[in-house]
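Only one chain is included here, represented as structure tokens and corresponding to the form predicted on its own.
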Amino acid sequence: MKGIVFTEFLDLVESKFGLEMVDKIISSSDLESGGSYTSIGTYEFSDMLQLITNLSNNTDISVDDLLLIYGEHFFSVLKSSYPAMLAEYSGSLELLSSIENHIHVEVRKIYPDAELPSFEILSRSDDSLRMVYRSSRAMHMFGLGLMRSTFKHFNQKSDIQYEKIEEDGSVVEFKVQLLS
């Protein structure tokens, strides 16, 4: 998993929670980096796992929730980091239809050995898209932070929908409709 995932997921903390929960959640946590990241290395999936358990087991606020917490969090950041990007689209809809085709393959000419979701596309009209989310990461909450993100980018009103295809969140299914 990319660092920048990592800092900004510290920094989100740092914000809402304080320097002393980063400092408690690295110290109960047997972290293959030991703790330390910088946002261009690549670092096991499981140092996330750990950090955002311990988070949550802090704080009683769910893993999902966090998640979507996280996922609303880092649109920000690539809004900052990659303005020219989502400036070329026009809407909510048009953007979340070229995750895989356009913005994932942007992503791996920065980050070549980046691990990321895919998203198949099962319906699109000018109101809804259906896609499918798989990531043996199970991280389906961080997408639906960053879909609502980009509803409030656009100035879009959505209802979003998702159902587990898999139990384990590896495959969710998402249902967007855009309101009026």
Contents of the next structure:
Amino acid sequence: MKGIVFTEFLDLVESKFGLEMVDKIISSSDLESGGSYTSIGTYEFSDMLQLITNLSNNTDISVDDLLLIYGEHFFSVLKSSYPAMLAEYSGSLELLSSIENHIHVEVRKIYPDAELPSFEILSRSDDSLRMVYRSSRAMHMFGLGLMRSTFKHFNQKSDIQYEKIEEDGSVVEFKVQLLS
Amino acid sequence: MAVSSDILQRALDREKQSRKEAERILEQKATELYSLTQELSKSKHQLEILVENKSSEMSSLIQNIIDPYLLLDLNGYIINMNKASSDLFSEIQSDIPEGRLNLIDLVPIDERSRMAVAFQQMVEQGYVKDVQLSVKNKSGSFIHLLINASIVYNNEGVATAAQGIARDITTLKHLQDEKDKLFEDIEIRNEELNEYAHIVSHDLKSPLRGMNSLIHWIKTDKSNTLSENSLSMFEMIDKSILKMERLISGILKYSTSVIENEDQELVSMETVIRDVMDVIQVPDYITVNLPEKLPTFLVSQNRIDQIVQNLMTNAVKYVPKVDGLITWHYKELEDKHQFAIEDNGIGIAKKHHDRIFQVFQSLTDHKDSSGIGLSIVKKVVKSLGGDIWVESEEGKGATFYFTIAIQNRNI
Ligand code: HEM
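Now show me the form predicted in complex with its partner chain; what you just gave was the form predicted on its own.
To see the whole picture, the full complex is given below, headed by that same chain.
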């Protein structure tokens, strides 16, 4: 997993819960990296899993909710790091339906070792989109957060439903409705 | 709430750690970048060599094209042209500007709009084929060009350039014009000749008719005063007039015999001979033998009929009234069909063998012979790319040989 996902996460934890919380979740995890991350490095996904689980244990916020919040936050990181890529889209649905065959394709060109999910589009209309998320990392809630921020970014309203197809969350169907 | 110093220390350690990690990664990336650049400049160099080789190969190829060859961009600017091209242009355009050249600059002003139209047409349909362009060279005479040009597409099917080749067909065109003119002349001459022959024969015949009527009148007027002797002399004059008339008709026939060009068709020699036998009604006392193999070949039907009819008529005339025998022979030579017609007639003395094919030579005073027949046959045979000759001894029959050139079906 890319270092920026870790550094942004730990910054967010520090700003919301303080440096003690950062220290706590790092100290209580058995991290491959020893706990230090740089945005240009690449690290084990299991590190992220431990950090998030320990944050959940220490805050009584569920892992899913934490991922959702982090996803919503992460969009602003993408926005400042890759403004050109976002500028190519005029609406949320256009952007969401292009993740698989454009956005993440470009990401892989920049970072050949990126671990990206796949999105299979089931149907698409002017105001709706159905697609299936697939990833062994089961970060669909992170995706949901990104989607919500996407709509906020374009000043659009949405109703996003999702349904786990695999119990562990590695395959999830999203039904996205654009509201007027 | 103050953060404990332990925590701060650990945070600081992590920061240091990650800074070192970042520096290490950057260092490593820098090395990677350096070697990549090295490799890139190496491949760039190799590519340049390759491109250079290819383009020198290309340009020597282009130079070696005999006809003027041009490679243009899609706006008509010259990318490459061979020497034949620059020679041509310097021949037709006196003030070629310096620097980057456009095709338009290379053609004389009064040809530019036509050139522009042709270029536009090529861009639209992808090519132009056999466009003829006549341009004046500096000394004022015309150069005729045959132009073929097409758009060059890259791997993705996008038009990238245009190429054209111009063939100087001036000499060819002159030859063609000359040939056309000659044909026209010949046709006019033939017509004149034909007309002339008709007029001459008519003019020659009318005094004969006058004489004929005069003699008739004298005979009826003076029938009781004329002696036996005078009457038989008048009889002879009559015959001579008749002969004279036949001769004149003969000349007319000879001179007009192979004037027209005639269509070739596939003709069976056996059919020709049998048809002629019907037409001239070969008498029963004559046996005609045909060889087992006779060809079917490409020839003008009229001319082969004419030859066969003349030779058969002659043979029939000269064979004896009892046991007359006419035998046809055939042999295929390398590029000719050779036929022969043999008879058991009176034969022809050696000294006459050449004479008989000349105009006005007839051996006997046969009543229905003008002496022109064989000369016409010879003319017709010659017109078919063949020859005719005779083998004979006096009293032992005669064999007339003739050949006809084998025509290629494709012509
Ligand atoms: C400009 C737009 C985007 C960029 C540049 C981008 C880039 C990235 C990058 C760099 C990662 C991390 C890969 C790694 O850690 O190896 C990632 C992961 C992810 N992206 Fe995107 N992304 C974009 C938009 C989106 C959007 C709109 C979604 C919405 C569904 C999305 C869904 C995800 C998810 C769910 C992951 C987590 C990895 C996983 O689930 O396996 N991305 N993306």
